[in-house]
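Only one chain comes next, encoded as C-alpha cells, the form predicted alone.
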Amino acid sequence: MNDLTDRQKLILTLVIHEYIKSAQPIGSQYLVERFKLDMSSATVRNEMSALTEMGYLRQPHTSAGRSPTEEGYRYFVGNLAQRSDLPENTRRTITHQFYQSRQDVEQWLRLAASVLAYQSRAASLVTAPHPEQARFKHLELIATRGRQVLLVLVLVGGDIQQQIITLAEPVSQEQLSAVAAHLTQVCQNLDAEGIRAILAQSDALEKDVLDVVMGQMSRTDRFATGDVYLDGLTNVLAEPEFSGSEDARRALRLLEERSLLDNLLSRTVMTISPGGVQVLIGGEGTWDELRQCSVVLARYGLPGFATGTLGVLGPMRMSYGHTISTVRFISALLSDLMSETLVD
C-alpha cells in the first residue's frame, strides 16, 4: 500500500465523507469552498489524480469529479476512520429499549436487529448465541428397518440432529437402546475431539454409531448458526446505485439463503478479536454476491459458553464510523446482558 501524505489523506477523507452523503462524484472546486480549504482548486486537483493513479479514487469520466475505490474504502477503514463511541444520548437510548424488555434472550436478538438496521440505514443480521463447540448430551438409537436405524443426537443447548444409519447387521431395539444408554452416559458434555479418545475403548458397533455422531458434531461446529433475525432489507434496496439493479437483490439473498450465510459466517467471524468488528468491502475477492456492498460483523456473547454473530450489510457508501461504532456497542451490550442473565 502506498503511503499517503496528510494531505492526500485529508482530501481522500473528504471525498469519502461527502460521497457517502451524496453518492455523486466530488469535485476539487466543491471541496475547496465547502471545508475553505487553504489551498487551491487546482492543488487538489492533482492530488485528487495522484490518489487516483494510486487506486484510491477512480473517475469515471474526464470533467467529473472522483469517486472511492474498493482500496480507498479499505485505506480509509484501515487507517483512516477513527475509532468512535456513539454519542451518549444514541448508547444511553439504546440501554435502555434493552433493559425494558424482557429478561429473553429471543427478544433481545430481535431488537439488536431492529437498532441495528435503524442505525445503520442497511440490513441487519443477527444470529442466536450456540455453543462455540458442539457437546454431546443424549442419544437414541431407533430401530426402523433392516439394518437401518434413526440415530437422534441432543446436543447442549437443545440442538437435535437426526440421521439414518445403515449398520453393518441388523440389531435389535433392546441391543441399540442398551447402546445409546452407555453412550450416554460416557459421552456426557464432551465434544467431538473427547469422543475421539473413548473410541479405543468401544466394540465394533459403538464405533459405528460415534463416527456419525462426531461427523455430525463437527458440522455443527463448522456451520451452526442458530436461528437468523434479519431487519433493514428495505434500507439497502432503497440505496441509488442500487435503483434498478440486481446487486442488492443478490447480497440480500446471501442474508436469506442458509447455506451462503454459514459460508460466510464460517470463513469469517472465528477470526475476529473480542470487542473487535471486521469489515468486509466489495466481497473481498471471494463473495460475488457482496461485489457492491460492504458488511460489517462482530461477535457476542459469552466465549467458551456461548456465542452468535451480529452485523450490517449496506451498500460500500456507508457511514464507516458510525457503523462501526454501532455494531461494537451493541455487540457489548448483548454480551454485558447475556453475562448478567444467563450465567449464575
Given for the second form:
Protein chains: 2
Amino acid sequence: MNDLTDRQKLILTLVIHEYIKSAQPIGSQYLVERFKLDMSSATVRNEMSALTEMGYLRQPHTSAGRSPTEEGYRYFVGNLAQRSDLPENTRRTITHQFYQSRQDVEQWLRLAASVLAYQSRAASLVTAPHPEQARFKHLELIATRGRQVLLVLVLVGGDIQQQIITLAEPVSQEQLSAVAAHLTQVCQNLDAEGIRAILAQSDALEKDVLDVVMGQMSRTDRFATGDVYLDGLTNVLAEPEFSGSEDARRALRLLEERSLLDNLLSRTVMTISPGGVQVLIGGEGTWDELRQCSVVLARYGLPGFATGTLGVLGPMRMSYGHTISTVRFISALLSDLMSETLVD
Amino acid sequence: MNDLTDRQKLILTLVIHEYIKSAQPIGSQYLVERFKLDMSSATVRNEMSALTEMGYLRQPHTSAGRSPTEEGYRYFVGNLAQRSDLPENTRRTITHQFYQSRQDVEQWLRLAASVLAYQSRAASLVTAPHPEQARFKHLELIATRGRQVLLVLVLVGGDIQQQIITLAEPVSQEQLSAVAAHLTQVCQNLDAEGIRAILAQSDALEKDVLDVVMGQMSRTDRFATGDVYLDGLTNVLAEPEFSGSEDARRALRLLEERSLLDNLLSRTVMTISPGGVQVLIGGEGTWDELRQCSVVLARYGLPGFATGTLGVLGPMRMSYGHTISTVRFISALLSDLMSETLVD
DNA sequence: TTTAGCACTCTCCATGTGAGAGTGCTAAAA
DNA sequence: TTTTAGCACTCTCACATGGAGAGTGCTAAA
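Given the form predicted alone above, I would also like to look at the protein as it appears in the form predicted together with the DNA.
Expanding to the full complex; the earlier chain stays at the top.
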C-alpha cells in the first residue's frame, strides 16, 4: 500500500491541504506557483495522473483540477498528517477554562463539547462517563412532593444515575431513608445480577426500588447510553459543500437521533486503542448518513472505573491534524481532571 | 384594523393555506379553479390587489402570484386561524405514549420535545420546570469517590438540582449525612436570602455546602435556566425556503446558544397568559435570527409551584392551526401529568 | 525522466429567445 | 356600483448559443 514516491506524497499532501482551505479542485499549475515547486506543472500533472489512477485523487470533470477521494484522505490521515500538538498557549487557555469552571463533571462535559466545537469549527459530541460494568455503591431516596420520590444511585466509579419514581402511596422521608440505608448496606458492591438475588427477601416497596435500580444499572452497561452533550451543530451547516444539500441534514440527524448515534458509537468505540484516536472518513461504507462527513473519536476517563466517548463530526474536508490534536488533548485533559478528583 | 370584507378574509385565508402547502406564490386563476370560487379571477385579482395594498400580501415580481407577508400571517393567526383541537385519536395516541413512558419528569420532557417535533415537523424546545421562587426543601450529600461529593438539592415544588462538589479533604458518609440532616432542618422553606442569614453560625464545611446551595437556588430564579430539551432541529433544514440559506443556520444557532435562547424566552414568556399560546412571527422586528421563522410558545406546569416553557420553531410558512393546537395540547398534558403525581 | 508546447475538453457566465403564468387595466355587463 | 371578459404587458424560467478561461493529456524534444 505504501507504494507512493516521496514526490507523490508531497503532491497528495499539498492537494489535500489546499483543498481543505478552498473547497475547490486544485490544478497543477496553481500548486507549482503557490509552493514554488522545483518542477514543472507537466510533471505535477503526471504525478497527479498517477495518484488519480491509484484512487487517491479525483477529477470532477475532464478539465478540472483534482480533489482528494476518501481513499486519499485515509492515506493522508494514516501516513502523512503530522501529529502536531496544539500550540502551548491554546493548551493553556483551554486548561484554564476547565479549572475555572465549576468543579462538576457535567460542566466539564458541556465545556468539552463547546471547546471541541469551537476549535474544530464542526459539530462535537461528548458522552457522559460510565463504568464498564455497573456496581452498586450507594442509594438515596428523597421525597419530593406527594408520591414522587427522587432515587439517586451512585455506582462504583462515581457514576451517578437519578430518576424520579412515583410510588403507589405516599411514604414518609423517615421510612424512605431507612429503606435506602438498608439497601445501601445489603447491595454494597453488587452488580445487576447480584441485586436480582436479593429481590426474594424484599418487601413490596423495596422491590419497586430495586427494579428501578437494576434498570438503571443494566442500562449503564451499554455504550453511549447516558447523557450526550452536543455542540456546534450549526457549524457544519456553514460549510460550502453542505449548503443546500441533503447531506448535512442527514449527518446531523445521526447526532440527534439517539438510536443512530448509539449504533455508531457501539460499533466503533470499542476498537479505539487507549489514548488513541479513531477517524472515520466518509462513513467507511457503513454509515450512509456520513457519506460526506468524517468523524474523529476518542475515549476518555479511567479505564476500569468509568469511561466516555468524545469526538467531532465535520465535513470530510476537515483539518485532520488540528482536529485530531484537539480531540486527543481534550480527551487527556478530561481524563486528568477525573483522576484528580477521584484520588482518595 | 379589522377592516377586511368577508371576501378578503376568505381570499387571504386561501392564499395562506395554499402557500403553506406549496411554498409557491399563489395566482388568482389557480384559486378560483382549485376552490370553485363563485367569482371570476379578475375579482380575486382586485381583492388581492387591495390586500397587497394593505400589506397582507406580497408580489415577488410584477407578474407572479401572491404570497403572505409577516403582517398577513399575523392577521391570519390573530383573526382567521380556527383554533381546532387535535383529532381525538391523535390526542389519545399522544396521551398513551406519555402514560406508557417511565414516570419521570425528565422522560416526559424528552417525549414532549419529540412529539412536538414530530407533529409540527419543525424544531421543538422544552425547558425543565422550576419554581418561580426557589425555596429550600431537602438536602442530601452523598460521597461518590474521594473528595467528590454529590449534592442533591430538592426545592419546594419538586424541582431538583444536583451538582458534584469537590471538598478540600475527604469526609466520611456519616459526617456528610449528619451535615445534610442538620442543614435540611435549619433551612426548611427558606429562600436564598434566608439561607444567607444562616451562614454566620456555620462551620467551614457547612459554609462550602451552603454556598453551592445558594448558587443553585439563585440560578433557579431566572427563566429557561435549567435543562433544555431540543428535538427536530433537522426538520427545519428540510424546508425548501431554507435550503442553502444562512437563515436556517442562524435560527438553529438561537436554540443551540444558551444565552440567545435565554434572551428570547425571558423577553416573551412572561407575557403569555395562563393556558395561552404566544406566536412570534418573523422575529417581530426584534430577533434578527428569526427573520424567516415563527415560534409558537406556551407555558406549562403548576403556577405557583413550578412552571416551564415549551414551543416550536419553524419556518414562517408553518401550519399555525395545527402547531398551536399541538403546543396547547402538550402543554396541558404536561401540566396534568405534573399535578397528578404531585397530589398528596 | 523531465519539460515545453499545444490541441482539446469542459465549466462558467453572459446573452438571447420563446413559452407560460399572472397581472393590471379598460370597457362592457349585471 | 360591482363584477367580469378580454387583452396587452411584464417577468420568470428553461433552454440554447457562444466565447473566455482553466486545466488537462499527449507528443516530441531536452
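Positions refer to the first chain, counted from 1. The term rigid core refers to the maximal set of C-alpha atoms that superpose within 1.5 Å between the two forms. Keep in mind that this is a model prediction, so the values were computed, not measured.
(message) Aligning on the core only, does the CA of T90 end up 2 angstroms or more away between the two forms?
(response) Comparing forms between the two forms, the T90 CA shifts below 2 Å.
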